[in-house]
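We begin with a single chain expressed as structure tokens, specifically the form predicted alone.
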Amino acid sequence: MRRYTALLLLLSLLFLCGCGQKKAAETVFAMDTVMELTVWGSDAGNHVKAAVERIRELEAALSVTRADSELARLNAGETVALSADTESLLERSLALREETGGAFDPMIYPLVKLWGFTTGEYRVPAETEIAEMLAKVRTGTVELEDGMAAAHGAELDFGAVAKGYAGAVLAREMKAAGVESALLQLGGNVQTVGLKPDSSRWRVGIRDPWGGEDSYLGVLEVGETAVVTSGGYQRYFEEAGTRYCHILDPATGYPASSGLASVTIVAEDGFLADGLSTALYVMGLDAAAEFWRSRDDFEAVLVTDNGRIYVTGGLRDCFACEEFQVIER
């Protein structure tokens, strides 16, 4: 399988633009990830302060280690009254829960904190242990009426769905204020505004599983879109020769083994793609391709254990790599 090189990268270093356009960029560190946001434009140093700046707001509202935040405090058993932000995510969350069959949970968070994710404390729960956080994750409700919400027996966490959340509305906030070309890479999701500089399409790398960060195995040529990886090499511990990664099943209460190595995802909605990168993880392969078939908002790039790439019909004439083989519907 061939290995892509660092020119193939997220190719940033391919934003070559003989238009004269002037160009900013800031590097921050928010929600747990380092982010880099690109703008083009006459104005583009105030746009990517006000991104900034967006990203801190939504960052104080939505973590889940930050006690004063929205979220922390719905977990700690208050009622909270709901920035819009807090509100549509809870609201989209719980949908794409029911849509995905449980796949996706952002309710999964006595799991999460049972494996030490939260705080780097890794160590694998006992059976028992296990069992006890998947009846709270099974069994607790959340009630959301006119902006208010509280959790009863339930802990919420919005890690798979914030950054792809939080560049759906950097992108339309910039799209509004007439940004027309943006980069925006939050961690493992990329985030695009409108082409190119020069009006071509973006390059984005797919990341090789078993290789090194500068290491590819395909590159996707993309539009204006949301474009997400999820994979059980992107954070992991191991013990005793095993390796457990942070994507846990919520039938299960352990870390995935679905036979998938990565899924990305490409979807005009960010919060969509987030969100789908980890469900059709959890789900596998077959069961990803039947969801996909089952829908028309998304397309998706599947890496399974052994190799194997498998590209949803919708990118087949835009993803190039050594060998790939396309699922139909």
The other form holds:
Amino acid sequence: MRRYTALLLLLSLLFLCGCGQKKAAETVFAMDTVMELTVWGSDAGNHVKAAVERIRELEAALSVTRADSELARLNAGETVALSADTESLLERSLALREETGGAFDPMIYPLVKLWGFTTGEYRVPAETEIAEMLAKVRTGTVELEDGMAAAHGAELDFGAVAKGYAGAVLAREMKAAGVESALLQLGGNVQTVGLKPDSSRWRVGIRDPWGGEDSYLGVLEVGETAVVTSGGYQRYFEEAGTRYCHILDPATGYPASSGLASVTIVAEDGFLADGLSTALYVMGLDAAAEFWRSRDDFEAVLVTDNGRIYVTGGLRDCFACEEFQVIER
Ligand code: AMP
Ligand code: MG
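Let's compare: the form predicted alone is above, so bring in the form predicted together with adenosine monophosphate (AMP).
Okay, now the whole complex, with that chain kicking things off.
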């Protein structure tokens, strides 16, 4: 009997050593999406707990629908003393608007509301309404100085970047606290910290835009990075046989219909990955490929409406799927 107990003890020790480490995981609903946070290593539980608190803090500052959030107060016309997070998001969002030629536009909120994407009360607005809100998006301005911000005729929405920003913040803070391995799934956004506990790379599936929640078109093998997907299939409504998706084209005021079904961005920085997934979806395949050629800070997987898959050069050796074309520099 004693030998049996010793054997069991040895086996469980081997199991603990073999798996390497302890693991803690938590699922939370925040920023209008389901988030799954998994951390490996000693003190994993506390790291997950700290991450959940941090997400709640970001949500409280950035939600457009909570009347007391920094963003809602800014949209209501107040001059607001911004937290460091909101200031950084605003600054970077305004810069990304310029860099993407307006395909990503944080001032799109009047149009997002008009189409009902904030409340879920969807409707196709009249052309005159779209023209009116489009004028607001184009002429509104935001002033930012020394952490104080004021919007003039503009309303902001960080829906296209908040989750990516949150992933980047969590990854940075976890690393500073000594975490070596974590997987943060924030809705359609994935942020990894380090490598998997067994030191292999992470495998991140690219959703099939026409399949169910568990069907994938391909798999990316990545190290520490952000992987963010924007797709018309993620949120949309249908009216009179037409599908209207939640990503709007700031050039027209209508849902983007650029011939792309989804865009996945792989980038070191989560904010950039998230902002660009939205922007490149608006741009369409050719403009997206040109934009990629002009930069060196991200890679992309683009799926067209007719099911073709295009992958930028840097991903050719870490993407696996039945058939795809490589976009060259
Ligand atoms: P994502 O899923 O990251 O592509 O973000 C889409 C969300 O960002 C939408 O639900 C809107 O709240 C907002 N949005 C829609 N179109 C744009 C756009 N062209 N630029 C910036 N934000 C947008
Ligand atoms: Mg985005």
